[in-house]
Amino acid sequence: MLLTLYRTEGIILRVRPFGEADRILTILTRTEGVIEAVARGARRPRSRLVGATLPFTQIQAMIFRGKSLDNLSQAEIVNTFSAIREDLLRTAYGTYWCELAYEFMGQRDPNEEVYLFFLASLLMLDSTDDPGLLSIYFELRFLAQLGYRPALDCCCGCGKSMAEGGAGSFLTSSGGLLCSSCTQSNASGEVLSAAAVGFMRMLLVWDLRKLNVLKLPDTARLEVKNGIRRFAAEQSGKPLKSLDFLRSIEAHM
């Protein structure tokens, strides 16, 4: 059988052991989407692939395409994102982002725009003074880019236009707001304040490079954080394992 060799840029989302000395890598690539590849001998201390097969690492890779699993032939490190791995809170955020990418992006479904956004967000996570705000931004925009944009401009119950900045309920199942009339007949909604609704609308159009100038009351920030995480869990259809770890770290910060 003729093996196909391809070159791509990628970010390591997940690493798990395989056999006695190998690793299976889940990689978000720029040209192939999410793939899984075996890194032969990567768990051996002297392997040339040790440093290139750690979570969050950005690599330039040569890969042989396989039937079920690809094989990593060569890998050159572009960025290690060491500040993320060396800080427990940043690690928790990064791990959560990687799980979102794994759960919401299809295998071998390339999306260069999403890849570049993920990379830009990791670069900022590596240095930002406010990783919590960055994560809220990332979660909302990442899901929106993949077609899971919350409906914030009209009522998901009756279709009525929602007043700019008006409060409503953020429904995880339908992914949007309810007007005051529809809220009364639906018990599953999580009420968001006008400040929280306005903040979500603003984040959907805000430039990532200017995120550090945003200010938001702690109460509204907490509303948005909890709302978007519930929304993500609902849309994924199963619990997000890394979210429990993230919440436990946040609780001690």
Second form
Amino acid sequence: MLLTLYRTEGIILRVRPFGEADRILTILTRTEGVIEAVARGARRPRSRLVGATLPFTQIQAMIFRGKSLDNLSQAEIVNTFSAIREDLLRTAYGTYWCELAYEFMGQRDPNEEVYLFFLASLLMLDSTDDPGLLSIYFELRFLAQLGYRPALDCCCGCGKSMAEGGAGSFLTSSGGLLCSSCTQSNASGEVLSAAAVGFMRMLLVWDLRKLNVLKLPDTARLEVKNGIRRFAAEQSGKPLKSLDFLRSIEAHM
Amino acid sequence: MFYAPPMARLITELSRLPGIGPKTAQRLAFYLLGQDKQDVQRLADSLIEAKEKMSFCPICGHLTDVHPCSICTDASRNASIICVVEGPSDVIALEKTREFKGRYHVLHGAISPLDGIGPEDLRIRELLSRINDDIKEIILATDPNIEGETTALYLTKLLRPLNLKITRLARGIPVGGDLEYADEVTLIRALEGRHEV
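Next up, the form predicted in complex with its partner chain. The previous block was the form predicted on its own.
Let's see the whole complex now, leading with the same chain.
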């Protein structure tokens, strides 16, 4: 039997106004997966929930299970990630990650490993000197953890093994590399240099804590960034709304 | 099917208003039918009049019935300070304080990437066109939430090269609020903004 009141830890992905003074929250929780919950009165300045119901906030929450929407009863702030909120570029990255999370993760499909990875990435975004590299890493690894790992070892057209360090074209609809002969028959792929393919392979096994020691050529970095974003947009089946804003901020930085 | 067509239409129209469900719409419809004809006529006339006469000020974007609005043409106000707000209701809230004597600029929204609202959807270009040598200060009075903060950060980045004084409304513990439930950012801001008593 499902308990009507449960306690969980979560990160607020999205906040929408509801009614006169309420908020509907999309929360990535540790034990319940992505859930939607109403925070009653959370838009009133004196509400005990006002500070705890903002995007990126990590909370300890008591939640009532509802028929359609859950109800946030109590919330205690664990981390507000203040450096993300106070920097335009970090806010843009964080917003994009939140959109990826609720677009790619099913509701009520708990995945503690993904939750912890998301949390660790937000902690890193709060302090890193290179949020751009961190975002490429996050996008690639987050999608890989959810089953959208780009196929880099063999051609996704003919199945032929792709040599280590070899270049290829990245086909976003199939999510993998095409060998040179398949590339000629399929013009929709984006050509990735050998350096970019190697970069992608390395990021898929690299430790998040050692990301700051990774040095990469700007061209390869740009190729992978564009490739993984097109891949994410293609796999989600609809345009990712926060990506336009992120691109415009990146262009001005 | 339970109501005659005029009554059903009235309930349908009332239930389109925000926060009005079918039950409330039904109650309002019965209330209106119980009123004198001239009272109902006055309500209908005021709806039509407001819709016909109210529009946005071409300078500040506030709701007005004269163009430019009375705030923009008031010579006694300080024209060197512009307070940037998200919506017309924010102008009303600030005017109620009777403290601010500068002028306003209404953005008509805030940057919300998850809803697909970017800087180009706001009246930012109009704000930039208002800035000249006479403008000394821009007050960023957007809401203290993620959308409002993002908008303020974006405007700061845009306005900083123009050598203006850019200020942000103070943030802190609301009157009647609980210190223990305030988030870390609010508490830091409240400590920064403390003053001698």
